[in-house]
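Read the single chain below, which is given as structure tokens and is the form predicted alone.
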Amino acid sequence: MPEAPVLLYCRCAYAQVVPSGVKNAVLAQLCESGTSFETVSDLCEMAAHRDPRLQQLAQCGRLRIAACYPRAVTGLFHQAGAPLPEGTEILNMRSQTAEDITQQMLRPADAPLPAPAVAAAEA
């Protein structure tokens, strides 16, 4: 049976991109789930400072993440000096809609990756 991943939660504090609707009721659902799951205020800052967390988030094995862009989140952690580990799956919550972010992330570790979901070496 697959390791389950780390769940990762982008609140884009800062840049505030991401629909603040979307981003709320993935919140939400995330916490009423039970889940355990790591949330940042922005990975933006957390790269543009070279946060050591992004370092250690990185280095914890299967990674999903719910955040923006996947090409941009791909490039903020290796700006950061901390590349995502092959097979990190980035779920966009510029494009998706809040029920989607919550079924990827909350799905079984051995379950597909739904078509909307980019992997971090496809993107």
The other form holds:
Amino acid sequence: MPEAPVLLYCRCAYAQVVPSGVKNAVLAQLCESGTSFETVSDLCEMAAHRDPRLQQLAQCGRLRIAACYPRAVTGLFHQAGAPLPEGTEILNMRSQTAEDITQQMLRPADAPLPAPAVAAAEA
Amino acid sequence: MITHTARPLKVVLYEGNGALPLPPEARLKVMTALLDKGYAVSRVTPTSVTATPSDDHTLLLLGTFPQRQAPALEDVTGRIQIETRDITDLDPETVVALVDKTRGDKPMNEPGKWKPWFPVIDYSRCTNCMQCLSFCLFDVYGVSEENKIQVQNNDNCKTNCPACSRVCPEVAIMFPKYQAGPINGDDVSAADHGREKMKVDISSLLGGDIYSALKDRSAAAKSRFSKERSPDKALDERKKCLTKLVSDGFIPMDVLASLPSPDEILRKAEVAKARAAAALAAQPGAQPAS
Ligand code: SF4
Ligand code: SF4
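Previous: the form predicted alone; requested now: the form predicted together with the partner chain:
Okay, now the whole complex, with that chain kicking things off.
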């Protein structure tokens, strides 16, 4: 049985570039599920001041992130000195539907990643 | 130099053993209110674990506890101070007020008061050519000990101005808070590479042909460069180019207004070019300047 991934949700609260309908629906679904998860107000804000929590997140094993474009999220972690581990899944709330994202976030640890989710290692 | 060092307080919405689950609607509302205020929140349930990273030595644990009695908790390692609060029947505003109170006067950024706006480099595309370093007049870019391009001074970046993303020949510079792709991090298409003209136009902002100046970094080239490009002509070009970028809606008007004086721009451009040339020269395999 593979290790369960840590789920991370980014609220993009400092600029609202993520459609609010999508981010609200994703958060609602995560809250409705019985699972534990991490949320941050804004990954960009954290990367701006090299928040050490990014490092802790990047080191917590497997990660599934609901945020925005995988290239941007990967770059933000890298720039903050916290490169994402290989196999990190980044789901894009700017381009995917809330349904798609929650389905992928909440799927069992051993279920394969359906397209178009992108693993950070490939981004 | 990073000036925004204030970190959000780490809050845990605890629904694990010893606590009761929050009503679903209340859980969502509290979570949303805290996130929109700038806090980082973990939700903890009995069925799964999470990372709960906490580095600032304070963790605030919120929950609905039997008899409304939040337990007193201590970190076994003694490193983190754990505060606990019962939030039974509290509305989201009251919960946020309680969290604010616990934070006290610890500084924290807040949404709406500042925008995280800075370039992010996609190192899978970047070729370390240093054109961004020589372009930026505000010292946003720097070079690592390994002579790799780096974003070093985020806070110097002009909010809402993505100009340097147009200078990068590899389309490797992103601004995640930008609306359109590929600058926002969206995939780079073949058409995104066809922007040579704009690149050349922008390079004139620096008062000269930075590309050839960087290619042959010789003293002779430098003196030819300064003879050929009178400061007045360079400034005229810069103004023309900037006006175009503003009218295209690419650069906000206030960026134009906040530019340094013409003399200062020329001075900064020279300094930036010299830093880029030095970094290029220090790269492995660089030809020594003749
Ligand atoms: S990482 Fe993406 S979703 Fe998160 S704050 Fe930055 S732009 Fe918004
Ligand atoms: S201009 Fe682009 S490719 Fe060149 S160093 Fe800067 S980010 Fe890298």
